[in-house]
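Take a look at this single chain, the form predicted on its own, given in structure tokens.
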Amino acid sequence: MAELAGQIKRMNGGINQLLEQIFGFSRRCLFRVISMGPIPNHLAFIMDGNRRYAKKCGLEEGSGHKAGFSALMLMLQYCYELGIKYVTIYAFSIDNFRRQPEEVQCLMDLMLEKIKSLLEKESIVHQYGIRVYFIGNLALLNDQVRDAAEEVMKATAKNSRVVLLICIAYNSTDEILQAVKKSCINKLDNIEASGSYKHEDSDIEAKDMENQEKKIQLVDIEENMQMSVAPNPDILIRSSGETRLSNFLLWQTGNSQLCSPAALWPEIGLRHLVWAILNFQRSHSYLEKRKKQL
């Protein structure tokens, strides 16, 4: 009986391996067809529905987020195979700190575990040459999570194939506020460094130039946005059927294709990604015209 059970187990393993190879080949063929059209350069994800998934499946607290992490790894693999350069995920909002302390601590512990796993040699980060940025007010994180995030950013600084931006302790309001503050500080530093204006032309002209130099320009704010390390997203996907942006990338998504599949985040799969890209390709010429008009 033991020998028979072993044979069945080996047979099942062989069948699973064969199915994975068939699926992988089919996926690569599909991606080659999709690549005949325009491929987005930057995808952003709002990973919504982890808690609802755990409740739906009768899982313990935190299991939904673990399943969501597995779904994220698959999305990163698909994006890499498609040649998508930038991927941004909304991992933890500043507003999430308002949840129950026990839940926040559970999420921080899980986050620490998953961030550390990115440093492992066999992780997808090293496998695909992914550079990782953590975007947000990292000062709000506990020391362990913040140190782990900084270690990952340092360890992946030389990677360049794919860029993964993890928005943690983030919302757009805070990002814009911090960018305005930095712009003001930089402008004041430049004024102090240049000293008082000395101009050979009229005093009025010199005063106009001085006033112009003191103004905060749009480019000043954009240069100080944390998301300035990446181009604006081409597609923003929010799972669970929600159409709200929830204070995520408000500055950057004015001309992004929005997609809101009904699937909860742990249920997100290849078909949802393909459908989003096909919709992007259908609207690509219109979106490009809009960008040129700005």
Given for the second form:
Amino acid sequence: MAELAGQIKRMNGGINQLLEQIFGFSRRCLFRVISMGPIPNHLAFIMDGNRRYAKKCGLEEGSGHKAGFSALMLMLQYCYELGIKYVTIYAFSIDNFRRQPEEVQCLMDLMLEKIKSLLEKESIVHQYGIRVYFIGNLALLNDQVRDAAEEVMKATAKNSRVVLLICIAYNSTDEILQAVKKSCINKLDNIEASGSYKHEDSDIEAKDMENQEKKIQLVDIEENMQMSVAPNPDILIRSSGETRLSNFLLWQTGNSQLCSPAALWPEIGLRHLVWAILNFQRSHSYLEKRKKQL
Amino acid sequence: MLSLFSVVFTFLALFLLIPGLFISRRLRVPFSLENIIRFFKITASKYDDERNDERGPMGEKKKRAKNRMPKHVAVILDGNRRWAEKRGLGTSDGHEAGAKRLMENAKDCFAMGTNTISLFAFSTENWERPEDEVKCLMALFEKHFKSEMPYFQRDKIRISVIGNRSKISRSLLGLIEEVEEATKSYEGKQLIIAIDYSGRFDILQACKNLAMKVKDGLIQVEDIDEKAMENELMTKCSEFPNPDLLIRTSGEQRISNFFLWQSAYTELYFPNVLWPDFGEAEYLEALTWYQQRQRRFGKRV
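Having seen the form predicted on its own, could you give me the form predicted together with its partner chain?
Up next: the whole complex, starting with the chain shown before.
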């Protein structure tokens, strides 16, 4: 009897593997078809709905976030297979520090564990050659998480195929304020440096140039934004059906397509990604025309 | 024989392979007695929840709904040209219909208790449109400012125009200043019209002001925080600078460089109807949708 059970299990495993191979093949065919049209360069995800998922399935409190992590790995795999170069995810907001301390601690522990696992040889980072950036006010995190994050950034600095930006302890308003402060400090330093040597000929042109250098331009702020390492997102996907930005990439998503599938984050799947990209392709030609006009 | 084989294969592909792609394999729970019992318990509790919702504390829910009217509603008026095209009219007719609809909707909005309404009338990117369309829009603004002034004064609506004023014609500028001056003392109702506005330009001009203040020694770099930013943005003219609800008609799901900083926690609503067809019924739908939102601002409720 035990032998029979063992044989059935092995057959099950074999069938599972076969099915996975078939589905993987059909998925790659589907991606080839979709790639005939324009593919977004940068995709952003707001991973909302983990707690509601845990409640819905009757699981204990922290496991919603764990299920969310496996959903994230799956979505990253699909994105990189499709050829999307930049993916940004909203892992933890500065507002989330106001949640219950046990939940915050549980999230921090999960993040530490997952960040450390990125350094392992079999992780998705090495499989796809991902360069990882951690964006946000890292000073607000505890030392262990911050050190692990910096280690991952250093370790993946040489990868250049695809980029993953993880927004942790991040708020778009905070990012803009930091950029403004940096621009102010830079300008003040410039002014002090240029004031230390006198101008011999004080004609109007030189004065104008000086004045221009003293004023803050759009490029100054954009240079000092932490997200300047990536272009603006083409699509922003927020799961669980809520249609708000919740202080995520406010500056960068002025012209991005916003999608809000009703599925909770751990339930998100291939069909939501495909639907978002098809919608993007529908309005892409019109937006390209507008961009050319500008 | 061959045709039978190809038919069978097509059916298999259609009904097995393609749906199989989309079935999520992660959610398969192992088949055991514990999980079957758990499944029954969850279904039973869901049924109980639904029954309780139907009878339950309706009075409390209604009270909560009344308190949750948005104080500031922002609207992106999209779809005028498509509306005109559908009816075989010219673009200017589309914009004319849109402007008429605007005044009607504003009246309804204020009647339902909203404090501030913001309208994205003309964006910085709209200067790239064909010259006659731009001229027609500017003429429309002038005409409506003139004709609606008595209504604004009668109903005590404060008008504020935000945006970069350097490219607007002298006559329109004069009208804008006149309307703002005449209505500046009114409180309780405010209509913010964004002409030649861009969210990034707004943030940039606020940064420039802050930088000037730092340079002149009025504030320190460390004092620059969210409050300081809000006091420099163009929406500082309003008591409620951040919109609670943003409606963009015509089904496009983008913010197109309207309020960027201000819409950090705004609920975004994207109805499929074109702007000249957006009436009271559609606005009520938007309000009902808004009241069902659970706004958490990052915390747990």
